[in-house]
Structures are given as structure tokens and as C-alpha cells.
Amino acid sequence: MRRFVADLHVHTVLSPCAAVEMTPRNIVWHAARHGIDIVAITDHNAGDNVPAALAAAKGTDVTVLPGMEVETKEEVHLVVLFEKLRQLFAWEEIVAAHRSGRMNDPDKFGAQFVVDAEDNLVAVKEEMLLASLTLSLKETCDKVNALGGLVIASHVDRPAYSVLSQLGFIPPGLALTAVEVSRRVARADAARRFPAIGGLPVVTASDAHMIEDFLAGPKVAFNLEEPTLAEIRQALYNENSRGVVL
């Protein structure tokens, strides 16, 4: 068992709001250099740059988790994470069928770049990713869990695009694994400041859109046997000697 530092919410150049320096290779390079053991790639409503991040991490000590930041039809942001790329691909098929169909305006919102592990441009995603899906909050949680994924409610302390800002509460029985707080709130203080969280585990992450934020933003550390999503799930619930240590 050892300590793994994780950032479970990181955007790449596929997200229109991310800086062009946020290529998968650059993220992995900085993670390796600064002792960030686990990085989840979580672009808005798409996962096209996850394969490049996985390829870039080969031969390093950095583990990349396939993920996505989903915006539900209630305009709630959720970080969804998977163990395997095939699970993310299955989830992407569902997401693709529930996007708005609107096209991106790169001059207004920013471009959406798909790149390879060497930073070469592969494609420019033209469909608008930074928009709500037609999937509800409950549908999203249920479908991700059915695929074996894990759902974390993004930045619940923020005044927009969080489950608490949009609904004011967390619906009973919602299949959330955890909630995330931003750098504005200490993880240990989250339950007191936001009682609606209830007994859900709390994590924090950088939600980085630029390298500076990735390096300086909050992280969470886990005691794990190995850097897998299955182990992280156990750690969030303090099972089998796994746990959150930071």
C-alpha cells in the first residue's frame, strides 16, 4: 500500500475553454515531473484526447484514467471516470446521441482540438461540446454506473453548473460516488459548509484548463495498492485499508 497523488479533473485542448498548452503529452510530462501519479482526462462532453494521453503515459509512472466532464440537461456538471478505454468509448456513443447538435463558434468559445500523443493535430471537433446534453442527471448517473464507471458531482461549491446551484439539493438515491469541491473550499470543511452533501465522500481537483492551474491546483491523495479506479472507489469509502489521506 502506498500514497498516490491524484488529479481527477483535468481538461485538454479538446475543451474549448482550455489553453493550447493543455496537450495530453504536456499534461503527462508535467505530471511525471511534479509527482502527480494519477491524472483523469475530463474534457467537456467528449473523450477524443484520452487515447493520446494514455499513449503519452506509456513508459512513465503516471496513470491516466479515461474520463469526461458531462453537462446534463439540468446544466449540472459531473466528472465521470472509467477504468478502461472501451468503457469510455461505450459512454461516448451514448453522449454523441444526446448532444445538442449545435456547431461550435471557435472565435466565440475557442477551438476544440483533437491531437495525438506527439501533439500533432488530428482533427478539429466542430460540434459544440460546451453545452448541455439531453440526458438528465439521473439518466447520466445510472448509465455511467451501468457501464462500471464512477460519478463525481463537479465543483458543488460553485454558483453555477453544480448540482447544488442548479437544484439546491442532491436528489435522494442519486447514484453519485462522491462530490468535488473547488480550491475555494477545504475538503475537510465541505460537509459543514454544504450540508446537502450528506455523507458522500468529498474530493478536490484542479479542474485545470492551463498548466499553471494543473500544477498549483488542489489534488487528492489516496492510500492504494495500485492506481486503479477500483482501488480509488474503495478508498473513497475507506474499504479494505484504502483511504483518502489528503
Second form
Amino acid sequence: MRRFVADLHVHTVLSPCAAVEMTPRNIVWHAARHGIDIVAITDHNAGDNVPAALAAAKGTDVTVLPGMEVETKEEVHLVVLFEKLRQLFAWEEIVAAHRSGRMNDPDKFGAQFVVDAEDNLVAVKEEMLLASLTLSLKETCDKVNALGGLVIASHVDRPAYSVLSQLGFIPPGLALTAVEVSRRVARADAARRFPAIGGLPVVTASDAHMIEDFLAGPKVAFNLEEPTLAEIRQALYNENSRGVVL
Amino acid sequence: MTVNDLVSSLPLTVVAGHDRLTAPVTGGYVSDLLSNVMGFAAPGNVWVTMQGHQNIVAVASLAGLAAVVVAGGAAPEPETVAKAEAEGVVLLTSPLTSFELVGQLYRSGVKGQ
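What's the form predicted in complex with the partner chain like, now that we've got the form predicted alone?
Full assembly next; the chain just shown is listed first.
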């Protein structure tokens, strides 16, 4: 068992609001040099840059988790994470069928770049990613869980796009694995400051859109045998001697 | 003024809570952020929103609202309707946008607060 530092919420150049320096290769390069063992790639409503991140991490000690930051029809942001790329691909198909149909305006919102593991431009994503899907919060949680993934409610302390701002409280029976708080709240204070979190595990993550934020932003450390999503899930619930280390 | 007065004069459809339409209306509130509604809507208000999530029922119940209107032609989720029936919350829908509906409510005498 050893300690793994994880950042479970990182945006790449595919997110219109992210800096161009946020290429998968550059993120992995910085992770390797700054002791960040696990990085989840979580772009808005798309996963096109995950394959490049996985390729860039080959031969390094960095583990990349396939993920996405989903915006539900209630305008709630959720970090969804998968163990395997094929699970993300299956999820991307569901997402594609639930987009608004609007196209991105790069001048207003920023460009959405798909790149390879060597920072080469592969494509410009035309669909508007910064928009709500037609999937509800519950549908998203249920479908991600059915694919074997897990769902973390993004930045629940923030006044916008969080399950608490949009819906007031976490609906009972929702298949959420954990909640995330932003850098503004210490993990240890989260449950006291936001009682609506209830008994759910709390993580912090950088939600980085720039390398500087990726390096300086909050992370979470886990005690794990292997850096896998299955073990992270156990750690969040203190199972099999896995756990979250402050 | 009661909920029934509004239903009979404006494009509103009763989806749940048919037996509670005699509730007096004290004023109105409009927001799609439920955290905000919990803090600012007053008892007896009619609340106009685009959110069709089942949490709107709990918020209406908590705040003691006279009715919730899901506007813009949006359909409340099936769980929302069932929950509203179970908890005795008046749930209405309207094809009008929130803006247009609030304008018509205001003209009918429903003010803020």
C-alpha cells in the first residue's frame, strides 16, 4: 500500500475555457515532475483528448483516468470517471445523443482543440461543449454507474453549476459516489460548512484550466495498492484498508 | 387572490394538487436556482421556474409556497408530478416563457414578495 496523489478534475485544450498550454502531453509532463500520480482528464461534455493523455502517459509513472465533466439539463456539473477507455467511448455515444445541437462560437467562448500525444492539432470540435445536455442528473448518474463509472458532484461549494446551487440539496437516492469542493474550501471543513453534503465522501481537485492552477490547485491523496478507479472507489469509502489521506 | 383565480385567467395547466387551488397567493418569485428560492421566496408565493426536477416540490413544501409553475413549455419529470401529488404541492405548467408569464402574473396583481 502506498500514497498516490490524485487530481480528479483537469481540463485540456478541448474545453473552450482552458489555456492552450493544457495539452494532454504537457499535463502529463508536469504531473510526472511534480509528484501527481493520478490525473483524471475531464473536459466539458467531451472526452476526445483522453486517448492522447493515455498515450502521453505510456512509459511514465502517471496514471490517466478517462473522464468528463458533464453538464446535466438542470445545469449541474458532474465529474464522471471511468476505468477504461472503452467505457468512456460508450458514455460519449450517450452524450452525443443528448447535445443541444448548437455549434460553438470560438470567438466568444474559446476554441475546442482535439490534439494527439505530441501536441499536434487533430481536429477542432464544432459542437458547443459549454452547454447543458438533455440528460437529467438522475439519468446521468444511473447511466454512468451502469457503465461501471463513478460520479462526483463538481464544486458543490460554488454558487453556480453545482448540485446545491441548482437544486438546493442533493436529491435522496441519487447514485453519487462523492462530492468535490473547490480550492475555496478545505476538505475537512466541507461537511460542516455545507451540511447538505450529508455523509458523502468529499474530495478536492484543481479543476485546472491552466498549468499554474494544475500545479498549485488542491489534490487528494489516497492509500492504494494500485492506481485504479476501483481502488479509489474503495478508498473513498475506507474499504479494504484503502483510504483518503489528508 | 387564490391560485384558482390565476389558473382560470392565465395559460396555466394544473398538473398536481387540484384540491389545493383555493390557497391564497401572497406574491410571486422567479428563479431557477433552488438554493436561491429556499432563501428568498416567501410563504404563499407563486414560484415560476424552468426546473422540472423533483427537488422543486421539496423546496415549495419547505417554503410554504402556494404553487410552482414550470414555465417555457417544459415538462416536469414524472417523479416530480408524483411527489407533488404525494406532498400536496400545487404544480402548474405554462407554455409561456418565464418572462412573459411573470409579466402576466404581475398585471393580474401578483407582486414581488
